[in-house]
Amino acid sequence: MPLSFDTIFATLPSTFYTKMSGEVITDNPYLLHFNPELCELIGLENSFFDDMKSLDYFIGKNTFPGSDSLAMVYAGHQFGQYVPQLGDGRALLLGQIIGMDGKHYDLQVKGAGLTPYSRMGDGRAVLRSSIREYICGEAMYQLGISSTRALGIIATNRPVIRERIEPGAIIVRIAESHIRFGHFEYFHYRNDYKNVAILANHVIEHYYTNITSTKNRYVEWFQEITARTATLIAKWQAVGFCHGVMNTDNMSILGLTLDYGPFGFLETYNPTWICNQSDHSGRYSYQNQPIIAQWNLYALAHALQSVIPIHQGLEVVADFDRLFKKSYEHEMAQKLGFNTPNASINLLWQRLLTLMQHASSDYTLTFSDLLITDKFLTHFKDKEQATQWIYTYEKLINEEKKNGNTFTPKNPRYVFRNWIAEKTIRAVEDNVDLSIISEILTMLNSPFEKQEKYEQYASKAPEQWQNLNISCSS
């Protein structure tokens, strides 16, 4: 077998997981799509999927040599309320693979069936949400945003009951790690401080190898977690991405975008936008994401207080505001084409966002059309104010060029809008049209370049797909 396993998570104490195999799928499953780039990264030849027997390793019929299949246990704060036991209710970690770059990568199947942590669930995943996660993971990666990704999707041919009966699927996920803030909360709130330290040491040893200090290693580690989280959220905000369910069990200890549920990209610029129809209070609205990220870090600080004195942990988290602001200002300056932010540049993009909000401008397209004056102005009702903004913008551009600075705006033309996701899902579910997945992925692989072939996707939602509501059910 071509994969090289080194199952490091399975070496942790048995209280961290339940070893088990996945539910055997016998309903004529078939490969819906696979990711050649990720195959190459983990050392898997593309021809592996030519044989239908290859699916047996992901549908419970066979086991990779060296793998050690298990379901992880963790806890988490869900919508601000602590839930003492969650865990992999429908996912199994097959093990860690050593990639061609020498890094460890989790190989995980999601939708693999019941586990001890399924609670009232059925352990299955629907095709709809699997397609969304598969494509969006790649979209985020191509946008330069840290994310879990997926090796492929397997259609199970099993019905799954949610709000309605839907086709089921298994998504094969790849990430450097699926360890979450909630892993530490699980042990902390059981007063199992020994395992908090064991897990912290495991994460530092395998994923934060740059930390060599022995005296302050936990503090330095937590500082880096905070910095990575601040950078991640700044990138989310800059591209207009809304996660939808920023519970602590959905927060990656490595600063990855984790668990794609009712996510969405901004259409019209509305800071109060809520992409999750189950979020009745707006806790996880677009504008609240930085606040919630810091709240989650405070929750992690409390869970780590057996290895980091709480006053030190809180000091680290208090620095989140500065780190986020610095990273977000840098991202927004780059969207306007400037290398380094300053007060004038900050005022410029802040003013632009205000104009966009008043005009209900499309977030992605307005920034994409920044240098095409005629098209840019079509995004605004008040042409006079927009024209004045352009005048101020051009003055700053000229000043930058006089100072010898380069000027290259960095804005995606294409993002994985919810209407594009819905169009893809309908094509697959209703017409078994699998080619559309390749089409959308090809477009999203070059999000910053205008592609005439795909300009239909650089647009607002068609009437039949406007105002889509996305729920947590998947």
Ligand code: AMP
Contents of the next structure:
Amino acid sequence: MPLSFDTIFATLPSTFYTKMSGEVITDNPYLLHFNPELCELIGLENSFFDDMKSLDYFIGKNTFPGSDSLAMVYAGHQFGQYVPQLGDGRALLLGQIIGMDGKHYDLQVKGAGLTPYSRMGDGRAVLRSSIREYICGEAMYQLGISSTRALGIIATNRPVIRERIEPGAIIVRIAESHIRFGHFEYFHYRNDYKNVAILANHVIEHYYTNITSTKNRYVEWFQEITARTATLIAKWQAVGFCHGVMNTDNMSILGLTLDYGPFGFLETYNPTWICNQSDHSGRYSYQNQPIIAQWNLYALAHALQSVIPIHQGLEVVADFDRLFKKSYEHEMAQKLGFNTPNASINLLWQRLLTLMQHASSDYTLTFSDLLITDKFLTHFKDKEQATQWIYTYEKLINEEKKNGNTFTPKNPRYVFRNWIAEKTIRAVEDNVDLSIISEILTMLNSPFEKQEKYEQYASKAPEQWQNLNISCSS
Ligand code: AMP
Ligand code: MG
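Now that we've seen the form predicted alone, could you pull up the form predicted in complex with adenosine monophosphate?
What follows is the whole complex; the chain from before opens it.
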């Protein structure tokens, strides 16, 4: 079945990209895993990857008819410093496909070789970080969190030099768009306001189709970007996800979780947790994520000031606090099983978080064991205070039930903990067990349901997987 390519990004002026094809990889690459659901979504037959020749499309040996591959240019604030030129340094947009749902999807390879935007890099990606991204995109999606996803992962068999020599890989990413805040910054700081407007129009026309007003169009659009970002970060916080590198070039204009690097899920509840070992100041710590998201939106407001007067842009971003709070309170109320937040419910989860912090409780498991009193209590040192908390909780449950509000706490039992990622990586790299990717994905496909088979993964890092060093190196 031919894919229905319609590469709308290539209709933008040539200053937005460099048209090129990927480096040819000849070192006997092989497919590690693929996602049948995404194959179906973009119109690939399930048997597509049965044929080894199919890999050729992703390793520079063949091109899909109608595709139009290119590397995008963008810029960004990295750890607060403006870098005037970044871009797809190791990624290529093979083309955009009209999916079975009528939406456009980027078909993007990451780790595909050098591009004009590679700077000092080698254009490659290591197997380790590719496995992390491949699985985590899916884990987030199943948790109901907007994210890029991946069609497949290919082991390239090419060595990649990092702190050590490592095996390389390519992942094939699928997302409605990989456009970042940094795309706008690139043109703004070059005083190329015409292209800022062209890109804004492109994004609105194709991805914010609900915005129909002509008068207030850009402001409405920016309000929605701000709202989507606030919702995304609220969901990250609620599930205990820490991105690790919230630079503006890693912020999706569509509010997707984008560019998985040194991310992590909270184990011990510690709001100051820094998941990225390269983040020495803790700029991107778990608790800083909302304020950093807002900082990034301010950076975007600056980059959009040629289409939105700055005072209006800043006003929009100032509303982030309210939007985030609303969304986060909603998420936290749901974790306790309440439909709508109120002051008592807010106090209740705030108190719980304080107790969890004192007890170094496991964030995921404490919420997951909420309704099983004896198990729940094992997560606390001060049993008396925890029991008191349960008492208050039960009182509120009864009140809510009396008001006819249904009660279904929604908490994942399984998240993609760093130790699980590490165990998977070790098994694949050492060729011990390639089936582990399927196993972990099966578990993470139903994160909210208890699965006896996978209970070993509902746990803090066992001793052998403790003190992992997860850095920017990828
Ligand atoms: P990241 O930290 O992965 O979000 O990447 C930041 C920038 O560096 C982006 O422009 C990437 O394309 C680029 N980059 C990261 N790693 C490499 C690499 N190995 N080769 C070339 N460019 C890279
Ligand atoms: Mg990036």
